[in-house]
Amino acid sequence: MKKKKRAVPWLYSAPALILIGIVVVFPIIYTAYISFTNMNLYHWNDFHFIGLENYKRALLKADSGFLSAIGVTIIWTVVNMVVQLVLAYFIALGLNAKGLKLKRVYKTLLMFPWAMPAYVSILLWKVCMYNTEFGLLNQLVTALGGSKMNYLAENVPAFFACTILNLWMALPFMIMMIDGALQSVDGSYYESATLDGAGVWQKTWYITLPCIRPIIAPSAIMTTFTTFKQFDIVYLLTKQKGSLSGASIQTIITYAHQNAFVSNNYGLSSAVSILIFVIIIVFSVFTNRGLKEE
């Protein structure tokens, strides 16, 4: 009887295991598998297998473009953190104001951006604000006599495009946890500092900044995963097939995306993959370690 109630649960979970095994863990251990052949457009049914080569070629050879790429994602990732974390905790400051009239307007106007679908966004902003002729930040340049240019035909001006853009898409997610988590800093505490004598900055470091960071850490920790994966935005806008920008930017992810569907070199983006896969494990554990001891 013991063992029964026991194969119960598994009976009930049955299902659920079959499909994520289907789902999740066959992709990934078949991709493993691809990540030590020669499968190429070249080698579609006669690959074999050449073990660590495809490893070897991205992380050792200098032009393989795989180390640049990474550099490049951690940039992307450290700059779209650090001023989205710093500009969603001051406009949170704007939102708790008091005396701010229209507050539930303000805040339902800022969901907007993230409530969009990703790939109206993107579109949106590259035809109506960064379009060389007709876009909105051309005509205000023009309209105070300055020349036309195009944002998307260099890395860097690109790079800030891709940034800005991001902001406005997750931004609004940050601000509605930090103020939420400001919201839930008990008032006694600044009354408290205030008779002591401390100041804006004091208060600020020692009452709200350790009250709120066990509720903002999760949230920052979701979002630079997301950050650091991101795709749509880069390759919408630089690297789209039919309207390419002119820009080179490659994070690890459009490096995958390109070594797949143009380069069909499918060996070499299967072992980027588990790379990036690898890459993002050891960095949940320590965040997850990190989480627990604090």
The other form holds:
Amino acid sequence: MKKKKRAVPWLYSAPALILIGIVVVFPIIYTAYISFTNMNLYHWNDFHFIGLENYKRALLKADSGFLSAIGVTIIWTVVNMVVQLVLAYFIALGLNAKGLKLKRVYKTLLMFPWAMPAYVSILLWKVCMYNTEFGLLNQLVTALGGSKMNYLAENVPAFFACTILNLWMALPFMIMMIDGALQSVDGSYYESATLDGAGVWQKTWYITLPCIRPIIAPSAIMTTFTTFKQFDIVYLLTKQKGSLSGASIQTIITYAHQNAFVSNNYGLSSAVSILIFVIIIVFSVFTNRGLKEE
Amino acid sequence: MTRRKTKNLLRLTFLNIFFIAICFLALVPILYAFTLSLSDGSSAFGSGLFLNPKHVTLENYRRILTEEPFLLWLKNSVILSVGTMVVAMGFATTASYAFSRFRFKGRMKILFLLILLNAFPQILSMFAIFRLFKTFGLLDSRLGLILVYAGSMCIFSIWNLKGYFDTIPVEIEEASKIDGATDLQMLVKIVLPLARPAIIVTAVMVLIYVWNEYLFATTFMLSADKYTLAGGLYQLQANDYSRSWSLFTAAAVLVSVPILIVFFCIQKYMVSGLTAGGVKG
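May I ask for the structure of the form predicted in complex with its partner chain now, the form predicted on its own having been displayed?
Every chain and every other molecule in the complex is listed next, the one we just looked at coming first.
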């Protein structure tokens, strides 16, 4: 009887765990295995072990491009998160202003970019906004007397183009989270602070921010991870198969994808994938600990 | 007093203008795409945001539905999303119930492992999956893609549903046990009906995920008759003719409308569902 009882939870979870084991865990192990071989287009079947060569190539040789991809990814994450948090904070603050009757309408309208399928949004921006000939941006520029430019042809403008698109897609979620957090702050704090003669800045610094920090921390961390792992925007805007736009910005994930599916360096790509996985694990263990302590 | 009133009025006017501008910025790409989808070839790309009423036409929608294999893509997307939903929810419901109710050896370890796996971007093992599928002849097969989607969605669903099962009091189940219900009876007649809202929301999120997925869909589905909506749209915009771009915008509108409707129906659950699983260790 006792023995039967012990098997029950395993029976219930076996189908899910087996499926996850086959299509999620095993491919990761297989990726780790490939990362120690010289598998590429010419060695599709007759590959052999080369030890840590792929890892050395990724980490020690500057021309492999992985180190600069890490740099770009860090800059990308920091820029996006800082701008996103600041903008979302002020927009949410505006939404919570007293007497704003149309708040619900604005909130619903602002939610649209979040609700759209991500790939549709990115392709729409590529075709309707950034396109050199017909894009809305260039129509605006020519109407104002400027000359057309290709926003995705060079690295710096393309980086900004990707950042703006990412902000457009990610801000709604952040605004809603901060808006919810702001509503949970007890109004009496502000009243007594006002009586004590605190100014706007003091109230923000000593009441609002400490109160909303624990509430928005989980979503801020989650967004940091998604920003760090962002692939779709850079890939669909600049690196689509057959229509490279000219810019060569690589984040670590597009770098891994490029090496696997374009330049066919499967070994190197797998080594990079494992490195990224390790980075993500370290980050999440670190942030989980930080959140628990708070 | 009146001065304060005018000041307040000014402040509100300014705020409203600010928010109208922000909303406009948020909606411009969507509105522009919508205008393009309604304009005929001659006025497309050039008239800017404002639609010339003389040129309003549903021609693009007619062409996307009749001249392009849009309905075939739709069928493929529906098969994939429903298939994934059935597999992922079927497996995840019982598993999450087990993780919520039973305390067994290895439980915490598996839950922690699932969090880590959830943090792993599946693109990174896409080549490994590709090679494995090529070996086993699962490339270009709907079953293969459903398995890939269902695997990653299982992880998400287990965490999402476990959080909800945790909130259902055990006493209800104990009471039904005393009344003589078997395990299975209890699960089907008591627990599942109680968890129905969570199950529906999770299922819808799985549907949305598959509907919105393009990378695996375009990499693994090689023959044109297996393209999903994502693959089809991708093809349309990759063609460098402006004619197919207005077709593309019409298709984009058609693909987004159902998602927008579903999203706004379940949006209040979206926030809690998204944050529930990821961070609670």
